[in-house]
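There is one chain below, alone, in structure tokens, taken in the form predicted alone.
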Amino acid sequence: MAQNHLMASHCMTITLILMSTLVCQSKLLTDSLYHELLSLPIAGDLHIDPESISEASVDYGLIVREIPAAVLRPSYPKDIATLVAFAYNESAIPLTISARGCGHSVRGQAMAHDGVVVDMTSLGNKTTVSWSQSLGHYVDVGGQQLWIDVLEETLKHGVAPVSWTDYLYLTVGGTLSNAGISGETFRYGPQISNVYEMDVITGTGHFLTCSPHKNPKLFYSVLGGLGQFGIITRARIALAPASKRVKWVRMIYSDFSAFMMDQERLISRHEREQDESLDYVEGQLLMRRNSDSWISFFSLSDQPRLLSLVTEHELLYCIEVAKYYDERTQSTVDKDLEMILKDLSHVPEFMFEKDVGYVDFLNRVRAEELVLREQGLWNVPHPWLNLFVPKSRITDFNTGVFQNIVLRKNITTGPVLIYPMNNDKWDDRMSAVIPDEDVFYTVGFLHSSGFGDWQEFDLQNKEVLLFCKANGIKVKQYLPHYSTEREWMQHFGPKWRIFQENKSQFDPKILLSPGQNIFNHN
């Protein structure tokens, strides 16, 4: 007994001598990457102070911390092109480099341990509107820009894009290198689905601007591709006329078939009828341990009725859409939303609608942030799982997961989404992965740790996919999260070696997005 506790101290002494080695190493190569970075141009816009280093080591998820060597604040897209220049042909030491918006990843994607982080917001706002022939009304944006700045910009011409995420304040080159998936994908696509063109730094440092004719290869490899082959500096985004107002509509069902049926009946009325189909299609998995997340939609005098429902039944489902309209639709948009859900399934007397501003319908995350934020549980860990799930598996997902799982560890908090959309509208050609099914369902676990232990939300994630795992339900993530080469193998299925010969023409050495872990994971 006491050789096995003199070899297990033998043990911990080396562990340690080990551990501390390995720190002072990695100093030692971080403080001499440091001094090679000063030698460049851009040497003043390189930060290594306590704050910039801190901020650049989490992200919104506060799960992962990564310290980088140095974080760069570009002046101009030519000073990322200089950094990446420089690491690609000069670095006598590996450098690693992630580009980060507002860091909005859950798992570190953003992330460069010991590499340098560049902090895009520095570059400022740039947004021009302007009119083609070819190709109607487009705006070009700096990679670097929230969609609410696009929006309101755009607005200002009477034009906006069509294809929007939930939360707006993201950066465009951030959504586009994973797709950028809301209520209105189903209509028209993803935002990777509505550009024309692209500036793009890629991993030897060459400036390329690239579109389905020019550089198609790198186009079609960067959206959707988690930051792998380039960093977007400028996309030419389509645009459409803008609306003035929204009528925005939940309805509530008890019954998970009626539910789905009626939802994929609402996303393929558009094929057949342009004018009368929705603009928006989404839904909600209601239950009283995420009211907080969906009740503030209905007003004081329904609450009450909802909560004593979603007791009887233990999980109701919602589902929401929005129709857009203007001066010149507003005679008809009633009329034309009547005739739309007519006919549906969902629990008699529980649907409610709301008549707001369009501005205010793609805003609307934003002020259950600011309360969030005031309630302090804004910046707290977000264990997030994003999946896409086959509609032939649908059901078994409702069974196996919602009615199981779901409702077994009752600690589910935040918003649960679960809503379909229409394959045909994502181009195979990009690098983002889908079931090969005509419709498939976004199903979004959107927690919030700030009443519990993160890690149990993590286990409860590792349980719904493992049960898919089991069961043959043939998922994909949507921001993806992986350990291992095998698991991105299986993640882009057909895709993957065209992915890796996609890397090793732009990016060969390996410098981008390191956060994603797809190629260094060892």
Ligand code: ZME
Second form
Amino acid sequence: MAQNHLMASHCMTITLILMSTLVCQSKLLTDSLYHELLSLPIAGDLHIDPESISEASVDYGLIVREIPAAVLRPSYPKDIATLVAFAYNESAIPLTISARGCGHSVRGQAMAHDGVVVDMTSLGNKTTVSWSQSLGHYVDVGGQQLWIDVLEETLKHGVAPVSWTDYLYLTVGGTLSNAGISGETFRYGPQISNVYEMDVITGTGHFLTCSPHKNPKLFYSVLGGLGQFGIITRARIALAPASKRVKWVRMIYSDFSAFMMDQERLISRHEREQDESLDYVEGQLLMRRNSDSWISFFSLSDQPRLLSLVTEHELLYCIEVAKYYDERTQSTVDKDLEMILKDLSHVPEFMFEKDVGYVDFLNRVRAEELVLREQGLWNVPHPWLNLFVPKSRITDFNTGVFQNIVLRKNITTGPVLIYPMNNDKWDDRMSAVIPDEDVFYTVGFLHSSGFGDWQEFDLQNKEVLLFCKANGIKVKQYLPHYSTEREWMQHFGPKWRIFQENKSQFDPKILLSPGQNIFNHN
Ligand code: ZME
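How about the form predicted in complex with the named molecule, since we already have the form predicted alone?
What follows is the whole complex; the chain from before opens it.
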């Protein structure tokens, strides 16, 4: 072991000498910082080669670029604690630290300018499914693990998590630091509402287990905490018996008010508490301009009349629902679904149904990814904007944003998601911020900029936010991106004081996740 560390340190020293002749290093990266890092027992897991550095300098958004001093690929969670404890206790130079999973942030949230990016994926997969009298089935997974791997492992035991994101190649730590939302959220709450316990390395280098009963302040701060309080190395997640197949339905609306009323009915308490209710409710804005992002769901024989309807109306709205089933429920699922959908007001003859495997459904965005990769349209800028819009203003939002800004600009490529969820499935003690109405919509502009020209989308995003501000529509950003403290204070509203207080307890030296730009405004 000691030998290994010496060897590794030696290698790093040589690389260092080579590096300093190759790249223009930032002023902060003094020899003394490297000298100190090298003396740590984790020296062998620190990387400063150009490839490691440049990988950690970008994210899925391809909009911001921040160059770290080094990348840590920990062998064990305690290696992260060693790094953070060094940064907190010893480092003469302020050393920021960011946990990075797959780097699926879109505004540099997992970056650390002149700091250390912890490449969590080096920790690998370890999944333990357990059962207890009080909790039923649950799974312990590393913060670095992908949800697709959690799904695969839990299915071996006939169980699975109940709340998902649309895309499963994201890490557990990453989604729990935000919220983790999808079509299941209306019924089961976001992913952060389905966590029993976590192991967290705080900004002081302490390795703590937290839950609603043990270190509760840390538990509630970390969930939706944007990486500000600690690094999640383990999460214990609620499981339920897994389904086998899915009835997957899309219904088309030309009238926004009918669309909205039906969507709200489908997520209402009355509906969701029926035993045989829907498992998933989402929705999308359909336009000719972004038809690439929605047309493939429909059969070739249905596509012409859909394209003709969208040309006639310019804007269509689509409600997408799913009902999960297994051997036990397959004989009744069609009848149950028919009951749930029977009085809806979609355009007549514009309901489309598919029957797919459970994993194929949950992993549906992966199929889109593979197509986009094939076309060279995956690793392109993603100037995404995700908003939570209070229900009371969603009609004004439709008029001002969808019917005015979006149609007039006519630049939207990629999906535009719109679906409602229930406030009572969120826990206000957690750091995640939502509007304070019983029902609010998520609206996601998942722009893809095929020509590398993201600025025009950014201008549209700014116009949308300005419209909301000017009209008093109190939207909250999901996966928020702000650059001033004033905006962050406004974002957190009444939670700001607690958020700040928790910061000073768990990361008093402001070392963690600097890429969020919340506390590091000098
Ligand atoms: C770039 C891309 C995003 C391709 C498909 N998507 C998505 N489709 C549907 N829901 C999504 C999504 N990305 C997040 N949620």
